[in-house]
Amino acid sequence: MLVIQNTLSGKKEEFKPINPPHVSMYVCGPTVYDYFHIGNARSFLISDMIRRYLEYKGYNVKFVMNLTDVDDKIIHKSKKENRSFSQVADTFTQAFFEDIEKLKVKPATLYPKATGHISEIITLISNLIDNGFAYNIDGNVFYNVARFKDYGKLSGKKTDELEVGARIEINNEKLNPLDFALWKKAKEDEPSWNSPWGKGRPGWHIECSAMSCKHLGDTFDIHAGGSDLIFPHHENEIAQSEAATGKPFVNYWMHFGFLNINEEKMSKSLGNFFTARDILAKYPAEAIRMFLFQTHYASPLNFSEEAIQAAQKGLEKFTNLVDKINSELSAPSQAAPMTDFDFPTFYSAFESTMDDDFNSPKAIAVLFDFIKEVNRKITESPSLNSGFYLKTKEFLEKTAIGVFGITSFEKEVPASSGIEDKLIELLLSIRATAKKEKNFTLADQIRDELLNLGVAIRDTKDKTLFKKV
């Protein structure tokens, strides 16, 4: 039984979808005016790992996640840059695209952008002014928070007590110093569309109402995204959807931690912010997903260099066993019999750890207890057939490589042409004389210099491999 910690009730909830095997989950993407963070990078691949695990599961999970095309960020980038917004979008949700595959991450089934819905969102504020929760004052509409009796109940926040304490933007046309923005009046040299209440363009918030309830209905099974969204985002998202249709809009609540950097939140001013692009020079997708999925996804996580290396070497024992599996199934087939092994456990331990709030560092821990028993196994019975082999492949396809993508099948082997691959393979063959001659310090900083220039080496049994990332 699959178990979800629900932000909206606060506690632990039977996954139940709506419409079986069928789940629909809806994360919130980038605001495209920049490549994305390494913190953004956590909810990009905790929310992945999450669909993966539903999809190893047996569900049909119709993922969507959407793109802020239109923004005040987007403006001022453009205007900076004397280029048009749309411009400036284009180009970063190209970049948005391509980090994300290098991070193997699965594509979703749609990415809807803001400034493809605007019809929906012009649809869903008349309905809030029909109901009597939204009000137009010279172009500007607003939503009434005072109207919806529910405001507060995914952040626990108190209207009363938001109205006294909460740093609000002073805006003299608002009835309510809480009541936010849901269509902004055109200003000069901004974009803006047509509406019913002249030239303007839509707020942030209901952007993600009308993305999220056009492609997976009024109500639906899963929200997610960072935990910096609860308030005001998302608490926003759910005052608007169900004032408009009378239904609950979503009904299970994901909320994923901060990433912080050396034990500081992650700041341009302090100089310790990492694009993800940042850490992809230097760090192969496999190590990052693995010291991401080490933590659970609501936990706070401190990222450090020392951290995501020991993460990598970490992932070691599963290359290391892919190897010998891939050595072992491309050799003529043993005739000893299958040899016991108690898949079925393991298989267990698994599922039972991710049906706990996807539990992911338990999770791999069971990994790590199978590659241990695995080589166990192994080096007590050398002459293990086929079966025992393709049944261990079967295990971590499943798992390491369908939930958590840390491993692959796919065969490394070094490149050797090109003066660039002659010289990686020098560097290498040098390393390998400072290893035999116990110059550790040597051998280390050829290592950590080639990963800084791309360069991601593994040692074999046999040879040294390297892979440029």
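Predicted model only: the values in this text are computed from it and were never measured. By rigid core we mean the largest C-alpha set that fits within 1.5 Å across both forms. Numbering follows the first chain given and starts at 1. What changes on going to the form predicted in complex with adenosine monophosphate:
- Relative to the superposed core, residue 64 undergoes a Cα shift smaller than 2 Å between these two forms.
- After superposing the rigid core, the Cα of residue 21 is displaced by less than 2 Å between these two forms.
- Shown in the overlay between these two forms, fitted on the rigid core, is a CA shift at residue 425 of 2 Å or greater.
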The other form holds:
Amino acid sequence: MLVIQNTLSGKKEEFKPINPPHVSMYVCGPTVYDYFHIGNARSFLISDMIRRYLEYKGYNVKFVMNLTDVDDKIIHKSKKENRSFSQVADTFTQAFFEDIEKLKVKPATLYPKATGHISEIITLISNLIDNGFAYNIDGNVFYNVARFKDYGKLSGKKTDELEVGARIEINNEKLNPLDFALWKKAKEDEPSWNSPWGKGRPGWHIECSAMSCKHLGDTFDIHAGGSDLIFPHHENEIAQSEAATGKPFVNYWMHFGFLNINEEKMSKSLGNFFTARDILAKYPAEAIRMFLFQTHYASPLNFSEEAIQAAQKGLEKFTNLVDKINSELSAPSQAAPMTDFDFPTFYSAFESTMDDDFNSPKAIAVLFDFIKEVNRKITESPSLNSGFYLKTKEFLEKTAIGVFGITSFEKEVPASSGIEDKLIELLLSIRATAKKEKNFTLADQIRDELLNLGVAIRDTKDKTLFKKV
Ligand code: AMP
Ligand code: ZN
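Other form of same protein, the form predicted in complex with adenosine monophosphate, not the form predicted alone:
Full complex below, order starting with the chain above.
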């Protein structure tokens, strides 16, 4: 039985999807104004692990992650760089996809963009105005927090206490300091769309209510994100969606702990961040995943390169076993008797840890125990039946690979090894020697055959240059 710590109730609850075997899951994705950092990556990788485990359990997961592609930070950057807001958003949307692919994140079912849902957002805001939950002041539309009696139910915050805190930033345009923008009136040289309230653009919170409702329905199973989003973002999403539909918005709210640096949240604004790109240039995705999954998703986690190196070291046990299995299975099969090994016990240990609110560190400890037992078996018995290796491989494929993505049976030649370029240089130096020795047949043969392989060369006064065409 899978239990999930639900932020809404503050308790662990048995997971009962609305329409099994289907599971609907929404995760707040990136604001595409820069490369994402390894703290953001924690959210993307944890939600990937949760989705993969739900699939392991046989659920069919519709996984939606939004891309915030219009917002103050994007506009600010576009002005600074003298580019359009959509050029900035496109650049970093593409970078986001490249980086999550390198991190071995399974692609979401959908990545809806805010700018692709303006009409849904306008319909939702109109509904809120019609029902008295929102008001328009001169082209700015605000949510009327006082009208929604459940406001604060996710974060546990009380509106009267919040009001005291918010008093300093009282904004004359709003009725109440807690009210938040649904539609922002267009400013000079900012992106805008037509609406019943004049030209403007959507606020951040409303995009998630509009997109999750469109793609997952009025009520869906799981909504997740970093714990910085509980208030106000997720509290506001609830207020918007439940006021509009009159139905519960989400059944299970999951929030992930921060990735910290020196006990402080990693964030762009504090400047204490490493981009996922920089870390990927130094460490394989498997090491980063292992580092993140060896801590429970809800706990804070301190980032250090030493911790990633330690995770990478731990992965050697997996790689050694994978290599052993690959070599045993490529050799002719042994006519040895079937080996007795308690696979079911390891499967159930793995499942019972993961069923307990996705306790990945404990599940990884089960995998280490498994490797230890398998290695013991291999040392004890000189020849083992190939069925044993096949079952060991299947176990690792389902758990370490399928759920965590921390190892692989496919050997990858690192793209950055540079071996290709070095071989081309080697051929060019052989060609240079051939030319010196007046062996023009060989020199021309090297040039022509390189061209056949898509490498064009050009002789300059003191060097031969090459280009991949
Ligand atoms: P953003 O692009 O800032 O909207 O953030 C994208 C996701 O990363 C959100 O789910 C945030 O909650 C999450 N996030 C941001 N900083 C951290 C951090 N230091 N640790 C964990 N998650 C984070
Ligand atoms: Zn959101």
